[in-house]
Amino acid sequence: MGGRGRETAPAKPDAATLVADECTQDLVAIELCDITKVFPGVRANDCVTFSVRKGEVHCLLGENGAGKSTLMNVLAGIYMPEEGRIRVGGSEVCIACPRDSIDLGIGMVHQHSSLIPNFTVLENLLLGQGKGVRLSVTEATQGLSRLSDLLGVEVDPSTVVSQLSLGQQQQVEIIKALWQGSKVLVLDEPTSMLTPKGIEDLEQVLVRLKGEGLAVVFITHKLHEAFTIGDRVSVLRQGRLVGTIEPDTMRASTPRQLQQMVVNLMFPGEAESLANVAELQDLSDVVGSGCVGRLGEPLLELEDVTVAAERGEVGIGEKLSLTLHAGEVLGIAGVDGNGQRPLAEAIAGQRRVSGGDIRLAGKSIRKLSIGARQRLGLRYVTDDRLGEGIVGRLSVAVNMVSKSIGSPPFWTRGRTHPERIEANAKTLVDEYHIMTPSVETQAGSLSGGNIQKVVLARELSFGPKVVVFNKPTYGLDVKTTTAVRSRIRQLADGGKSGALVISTDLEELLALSDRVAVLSRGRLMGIVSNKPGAEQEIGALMIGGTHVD
């Protein structure tokens, strides 16, 4: 055709294709034509076309770093694009700020909270509508309400949300961006505070709203999760898009498949070394995974530990007793919000028991600062990385060091030297692949996953004794999630330590621990050792299945 160096003109589209053509167009409910964000150093997005229809879930995936949620927050109105376009329904808009993105039906669930932690749940619903200064109580709790019986969720209106846990605050960020009328959704990262129970719950309540017609775009790092709850697959890899994987590809491949797929646009040429992380594999893959027999002498010890709870938690109300060994992995199991955190700001010297000892190598340390339990050896991974993990305005490197300050050899008789922060700093970068674009940017302006490696390498790099991690892989990709679970494991398996993993994904526990702990209620329901059957017998303690002693 040509062969003859004319031009032909381009066959006309019948009527069937140009009302096929019309009708998935009208289905597209959010286009982003090649957009263009850059920052200081780096070019976060660059030139990314990228849409999702109604009643569509399209799964956005990447490693941390490669652009998602710079992505989502130009949709957002948080960022204005350097170059690209928007349009929303088939016509193109501007998003200056967040207030047009809520009032085009454009609904952001943040990785981190944009809640405002002094208001209680319904004052942080109610906060921006719009409707003047006298609002309906009554009418705005039954809309709450509503909204919880849809999501399967309880949620206190009165409770403060500071005092709510991250999963549960997640929870609050949906019903609210369905309280202001979203017609499409993002949600990033939704299911790492769930349960396998609670993932349940929230594929049908997607299947639910898509049926309404909402466009939900989902942004994990789980393969299986994507391929079990998305219609459509894009990946992004330093900051382009590089591919996507539609519905009839979707449909007509086996997960093995799609997992290669997915793995080789995202990892190039690194696909069999990745080919048996827990966030490829269906949850009964990894089940049995920990190392039960290598147990050696107590480290940590809680006996008759109770911690108080403060307004809108719930905290260790009945005595609770556990041992940490040498050698050992430990998994603490649970629905987010049931005593983990009371338990491990108690165990880290945040806050105060109300009775019982913490023991640390056979010496108490109930009365000890955070401090002096850090200098005998015990560290701490918060959950929080963002408020609590680091001091977002200070540099990368830096907070590699915030918790030595004062101390050698990165202080001498009260003189600071920068030359060795920064030397530890770039050691650490390399080690952990933290993609920054120098150790002195700070550490606020980093992606979350790669916050939580700067905080994982400053706890991880002193040699500790026994450290607690509290949902160490939250918001990391696969191949990260893979790096920082293999260095847990190598941190007990060399015989001298120990870790507590509290994380709400059973999944990681399964993965990671020699024995996992079930917490409900601030109530120990049962010790599990990990091995075939593991999972159903973890499952039902978390919902409140019979305790064991």
The other form holds:
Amino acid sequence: MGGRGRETAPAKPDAATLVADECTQDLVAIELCDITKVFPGVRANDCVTFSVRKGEVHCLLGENGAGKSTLMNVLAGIYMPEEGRIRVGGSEVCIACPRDSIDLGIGMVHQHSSLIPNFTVLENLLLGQGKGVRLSVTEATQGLSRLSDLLGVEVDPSTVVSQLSLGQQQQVEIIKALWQGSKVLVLDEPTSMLTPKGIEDLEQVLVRLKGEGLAVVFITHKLHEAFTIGDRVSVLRQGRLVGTIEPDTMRASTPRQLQQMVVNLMFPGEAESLANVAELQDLSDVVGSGCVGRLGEPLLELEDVTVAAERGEVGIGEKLSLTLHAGEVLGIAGVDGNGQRPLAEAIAGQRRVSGGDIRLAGKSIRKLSIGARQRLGLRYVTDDRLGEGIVGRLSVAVNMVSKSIGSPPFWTRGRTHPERIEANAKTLVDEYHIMTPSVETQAGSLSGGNIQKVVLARELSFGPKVVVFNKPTYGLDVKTTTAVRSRIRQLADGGKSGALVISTDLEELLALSDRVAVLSRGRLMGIVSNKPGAEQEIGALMIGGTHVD
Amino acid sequence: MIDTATEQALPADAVEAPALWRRWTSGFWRHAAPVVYGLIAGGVLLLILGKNPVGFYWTTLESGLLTWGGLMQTIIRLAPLLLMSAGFIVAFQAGLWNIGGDGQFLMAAALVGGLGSYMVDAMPYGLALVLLCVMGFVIGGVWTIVPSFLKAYYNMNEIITSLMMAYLGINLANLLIKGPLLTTTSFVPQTNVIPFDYLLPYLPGTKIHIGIIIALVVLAAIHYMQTRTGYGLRLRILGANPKAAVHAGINVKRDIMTAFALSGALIGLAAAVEILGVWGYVRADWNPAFGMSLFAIVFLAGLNVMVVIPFVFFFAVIQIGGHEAARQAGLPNDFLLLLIGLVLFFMVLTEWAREKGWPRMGRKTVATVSEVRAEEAVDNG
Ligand SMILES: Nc1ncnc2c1ncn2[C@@H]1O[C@H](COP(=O)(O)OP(=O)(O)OP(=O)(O)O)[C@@H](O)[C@H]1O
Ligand SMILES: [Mg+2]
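Output block for the form predicted together with its partner chain, input the form predicted on its own:
Let us now look at the entire complex, which starts with that chain.
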């Protein structure tokens, strides 16, 4: 690592004095001045000025499509801004490509995984090395295990990245960014797939790094995270910086007050209507908010299902039985990569079950194709929205009907009706407040949260019977998260449909579900009714006990 | 490379005339520039060889485009080239690398040429021609079954399998011509000759056979299929993101098989049109090898069957006119391939440079690049 590894730094006395020096001078690590970045049809950044000091975590908040990722991509050398200057350590620099950015000591965790899928974890980490540094594999493995311990990550360095769950990929990305020994660390929604425990570990690591003089930019949609981790909070709205809460104010205000301030900045004029926004409630308010007791007919039944693991992945190793009733939201809790995806894909038909049976409304669907299952009203909201959820190069409008190709009203006798596809898309864009220049825009160019909205809109717009949601609100801003949760609840409350919600966010599951099943290492640990005290029970199941309700 | 997927299924709103004009000219220059560079480089080469480049190019232009006879030759050549391009585009757009076009072409050609004379004897000649075209179409399609089946069901790399099938096809075609389909009337190793009067009819007042009409109609149909049908969209999704195709519940296996077959079938039809329109027979060891040069061309045309027409036309002019020019200049025919290679090379190069936003003229260019992208998006609508 050539001494650049951040975790070795505190041992060196000179590093410590250096940090002290910098703190007294309150040096600004990075300064973005008047950055303007225009995409066809949108001003993603409009004269944004943003800075991070050494030893500071600066949180960047904003609704979906506000321009957060764009601003950071400017810093990462992915986009060249039309206007504006970037100063690093006081001197103006030109960042023309990602290499420039890395050489300046800027480490970046992108919103969507930028790891190379066909490489192993270790190879990906080695790729992140600065040039000219030779590195022995053993040393690298040691370094990796040290970092993994810090973050509580369990990944085998020889696993091929494409076999990891997205949550694990996110962790590897964080390790990769830390590994490079960056001076500035940019984390774009690093916690969207982590469990509360994982987030806590990350927080601790960040606090330590801060102490070493690292500057951190932290993008998140979870307000409480911003307040616990951040020293300063800035809010972007429609490409403009609309406000910054300085450290003094941060310290002087209660989380409630801060939330109010931020919500007012993010959604001015909508504060009242947002009183019930998920984030703004306490956990105690949400527990038991599901409606246990009036479950209808069994809709989706899994009986002794096992799913073979693909290379390096956790499958469903033990027979799993589960019933989703009409009118029910059944949550599935657990750390990402514990068999969630194999389970979801087996239900959706994207994978074969190696044993057992799956029934939809009493009829076995085990042998049916994906399309046939969809026609029976089974929908799957994937968590891999870029990988398989959308076709990035096709338009938003087309992506919204990509699961109904060939069927009326968009197609009659195989002929496309573009005007109907367009009208459908316009309705959904309005309904889900999708921020896009037009429905003809390439779906892949939307912001992460807006892509998620496209996926959700598509699945929910065709009157599904059973929907399997894999991390439905990942990457959504507080307002949209609430809207989506209430939609999922509505879907079930109609009494004819049911939803299976897989999430790493316990709070979300407690806010939504009637019952919560816990999945660990490909095993169903138990199912808990969502009533007061459920949180502790789930926690216990995650650690190990068994409990069946 | 032109981003094929910006091309969208839905029509763009009407664009104002000046913008349209500007877009058209900028688009034209974008495509024309590499041709100019390529010709300059070729000219330098000619100078080194001690030939007169201006004379060479003039002869090419004259005998490929500016004389009536040359123009007719070019248009006649256009027919099979266009059909073949359409075949490649159908496959490539679905993300299927049908590299074995020459095998499909020759298999269809050998059988159409070999059986043609018997068919025109046995039935009314119009019916025979239609049946022969259908036969070429079917044989080309059948020759893709092995690679597409292996791809669809065992995810085997179709580049390798279709290339293998091409070797097989080329050699089997020769074997057929020298064996069962060998002519009974001459000592040359070739098939029987279909009498001249029984070949595809000419367009009124010309010596151009109706192949070009067939090609244009087929191209229009393919364009319609790609932009206005569910099948076309499924293939586009398959090509752009196969995982998304699976996730969307598309019957990927079926679509791989049909798209591959359609690709081969169009190439087979190209062969039938060439044999029935120009030759009337197939000689052993005949292989025009159109496939390889067309790969690059269809990509440069953004896998768009309409955009490909001018590209292929230009290619045909060089093939026809250059043949004459090379003969006059005393150069081997290989020089033509070199010239085409140079043009293609510069096409790829300028395309790459454009992607990079190069040459950079200060920071403003970045904006221009994204503008160009936006224009493209509208362009392809
Ligand atoms: N490559 C691109 N091409 C065109 N438009 C883009 C591109 N990237 C981003 N945009 C547009 O810029 C705007 C800001 O996007 P950005 O990704 O920065 O949002 P964000 O704040 O990160 O949102 P999210 O919370 O959803 O991730 C969006 O309207 C998006 O459509
Ligand atoms: Mg973002």
